[in-house]
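Only one chain is included here, represented as structure tokens and corresponding to the form predicted on its own.
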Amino acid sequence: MVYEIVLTTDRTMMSNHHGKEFLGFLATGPAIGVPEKLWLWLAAPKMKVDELGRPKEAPYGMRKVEAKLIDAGFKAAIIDPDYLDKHLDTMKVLMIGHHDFFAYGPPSSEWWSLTGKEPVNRISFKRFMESPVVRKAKERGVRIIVGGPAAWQWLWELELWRKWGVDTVIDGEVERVIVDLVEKALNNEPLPDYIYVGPRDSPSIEEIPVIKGASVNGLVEIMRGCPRGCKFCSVTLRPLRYIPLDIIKKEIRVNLRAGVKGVILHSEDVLLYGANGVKPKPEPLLKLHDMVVKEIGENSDLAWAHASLAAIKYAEEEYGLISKIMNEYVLNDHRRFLGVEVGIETGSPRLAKIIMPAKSAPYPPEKWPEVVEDAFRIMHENNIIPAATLILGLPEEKPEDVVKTAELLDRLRPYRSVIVPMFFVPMGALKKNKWFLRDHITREHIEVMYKCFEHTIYWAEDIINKFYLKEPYLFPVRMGLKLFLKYAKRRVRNITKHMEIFVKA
């Protein structure tokens, strides 16, 4: 098969993670105790391809515009990056993605800041832009096209842009605009340097192609946007789309005859997928759940993107909706917990009321810690495992809204979960603001920092032993994990000592 479009990006970005989402975030930091090359194991190991080099599994995102540039009738696929070479003699453009190639984004900037090392995406990424193969496609006049959720951070580094040959750089949704883009790029027309995209340009949801081939660990999207306006976060921007049944469906039934056993329902926040703006409504929620429990079966894992903690509260307390899926759809001998990825980024009423007005409603913001707590028992108590987010040094922070913070983490302590704190980097409507860097860390900070580094080393003992990697041909991962695990449970107090005599001098 020839192909004139090639997608890739680096083996960061190119894997299923042992086939554990979460792992593959161990290569937004740097390598701790171990090798580099065992690090990126853990984090991202090659994938199964084919013959020609195509990945059994690929990112989402990469795997919409394949399908948008096939629809159109070019010879388009995504490529392993270890295969490039087979192509070089007929690809025309190469196309690649990543959700963080410089390291800019969280949390890879604050491991980068804290440790003073390179984190393992930016090394791998820079290494495949320099690769020969690389190096070879843009001496023979290959246009090279660059975007996805990170194409914001090239505006940081110029020099590599040029260095790199980089024609176009696309930031935001590209359904619109790859086509024409492709189609000068192949009758080798000038390129516009950098194509922004913005809300008004967004696709419909008549113009979103559905995908032709498996994408990573099965995530499957079920909506685009968000309502919610927080100031840091650039999707709120977005018009807010439904992706109909029939088409999560369709998606859904590529993954499973790839092989892919399971199905991780993307969203900003899934539980209001069909909602009524920042209130989830049970019965759009029951039939979505209802369908992918029918299409993946009982041995198929499940898990959701993202979800607010506002909507985990009102969806219980309201409907009593998160123990029913839990119970009807979710769990079963196969299913003991279902993953998620959740947002405190502040304990403080203060900030979230000036910062993220709207991500504790139907609830007001002065309510936020009580909204945190009492979303996290319910998580709890259903067997939901959150992977939760903290902001520090977010515009307009006070050593009292830290503080808050630290104190709302005590009350967590009980409930199973993992709990990161990131540093702010300037994005959304927050984007002119500066970056949080180790020299803005206070000693509240510091408190905050351990207090999460032990909840969550505490709680990642309790998740690898009773739910998490438990398949017998993962026990090298899993064992590879726990030794982490014990490092970091001994170095975690020297490393805040160390700190502590920073803040100090």
Given for the second form:
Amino acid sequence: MVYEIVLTTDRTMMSNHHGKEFLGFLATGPAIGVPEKLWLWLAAPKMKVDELGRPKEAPYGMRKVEAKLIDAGFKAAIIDPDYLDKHLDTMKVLMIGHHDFFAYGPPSSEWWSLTGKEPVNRISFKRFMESPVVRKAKERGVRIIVGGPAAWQWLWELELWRKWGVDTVIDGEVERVIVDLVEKALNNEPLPDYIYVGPRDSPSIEEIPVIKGASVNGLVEIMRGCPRGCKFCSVTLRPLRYIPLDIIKKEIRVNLRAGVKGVILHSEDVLLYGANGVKPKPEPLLKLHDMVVKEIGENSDLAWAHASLAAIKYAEEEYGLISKIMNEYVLNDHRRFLGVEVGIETGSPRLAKIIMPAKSAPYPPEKWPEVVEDAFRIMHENNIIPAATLILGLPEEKPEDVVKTAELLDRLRPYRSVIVPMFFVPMGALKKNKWFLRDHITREHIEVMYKCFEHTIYWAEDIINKFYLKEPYLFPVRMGLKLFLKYAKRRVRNITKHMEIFVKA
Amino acid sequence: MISRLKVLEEENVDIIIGLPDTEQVYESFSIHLFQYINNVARSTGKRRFTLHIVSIKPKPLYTEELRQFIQSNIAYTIVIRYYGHDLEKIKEYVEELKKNNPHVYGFVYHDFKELSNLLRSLDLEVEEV
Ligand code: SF4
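Structure of the form predicted together with its partner chain, please, following the form predicted on its own?
What follows is the entire complex, opening with the chain shown before.
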């Protein structure tokens, strides 16, 4: 098969992370205590490919673009980065997607700023762009289009943009425009340097194609947009679109046919599928989970990409919906937990009111710490394991806010979860001062970070022992992680002491 | 022949942007541009903007001047095209644009008189900052 349009990305993205999404996060940090190669293998092992170098699974967003181009009649395919040379002679357009091209997104930027070392994802992406095959493609006149949620990061790497000869950077939901852009690239017409697809040009449900090949770990999208209406958020300006069940089912089947055992339901907030504004509704959610488990059967994994803590509390307290979904659909001998990402961000009602007034809705922001605690309790009781984030160092933050966050962490201690503190690093700061974090960290921050670390290590051991990486073939990964936890535990006291030196109290 | 993207460059506003040629990034350029585009959006009801960049800075280095604007905008579709510094070509280009779009404007750094004069001579409304 001859492909004129090749879609690809670097190894940290083109991997299924041993079938465990969470391991992918390791690539957002620098290699700690082990050689980079080993770290990369833990975070992002190579993907299985066919004889043309097409990966068995690929990032979902790239699958959407691939499907759109194939439906429009183009010869397009996603190719694993190690197999690009097979297509060098026919390639005319090279499309590259990423979640975090240059490690400027969270949590990469925090790791970077804290350790002063470039994160593995950044190193890997730069290595990929400098690779002989990508350079040769450019020399031959291949046009390079880059995009994805981290498209904006190119604005901070103009020299690399120029050096690597990227033709167009595109940001936003691209389904309505990508076919035309690629056609113009193939016809050698002048291309715009930068495109931002505004909310009004978001595709309708009919314009969003069904993926043709499997997505990483079976991720399928169930809705786009978000009804919360937070200020400065582009997602909430986009129309709210619930993907119909039959389309979701088709995509699950694409994944199952490719041998991907499992589904990750993706949305900004899974519990708002078919909701009444920010209030979850039982019927659409029950129908969704009923359909999903009928499709995947008893022996496949199920996860939610993101859920809001307010929706978890509301769904359970109003309808007993969380326990119903978990007991009637999710939990069985094989599926012993459900993983989800949630955002705590702060334990301070004052700060919550300023930075995310809509996040606690339908509850008032003043009640935010209770919302968080109730949601954590509900998840713990129902074997939902959240990976939660906190944000430290926001410009509006005061020391009292951080103390409130530390207090909330104490109250969350009994609940099984992983809590990752993220430090707000203003763009530009990283470029000017790689020690930005060390220069801005306070004693209160260190206390919160230490509490998060203790909490996470404690529960990570419990999760690994009881739930995670049980499959025999994942034994080496399990051992690797356990060793890393041991190493981290030993080191953390030293690191904390070390950090206190930098505190300008 | 002008190359236009389907959808994103239809029913749009075309703005010829004359960038500062200063060594340092002129911070308030982005802020003014953001306000200007919001005003044009309000008065025309349009949500799509193509920015035609005239600058002596090479591509894509000129985008540093627009970075703050690009990152502040979440509401409108923005397409950015680069034309270098050849004013003759820009003249032809603007004439062509005007045939197809009643909404062509200029937004020019105050020191870039050559460009603002050219655009005014082509009957464009020009905002200087
Ligand atoms: S909850 Fe998140 S996605 Fe939704 S509007 Fe707020 S910031 Fe945007």
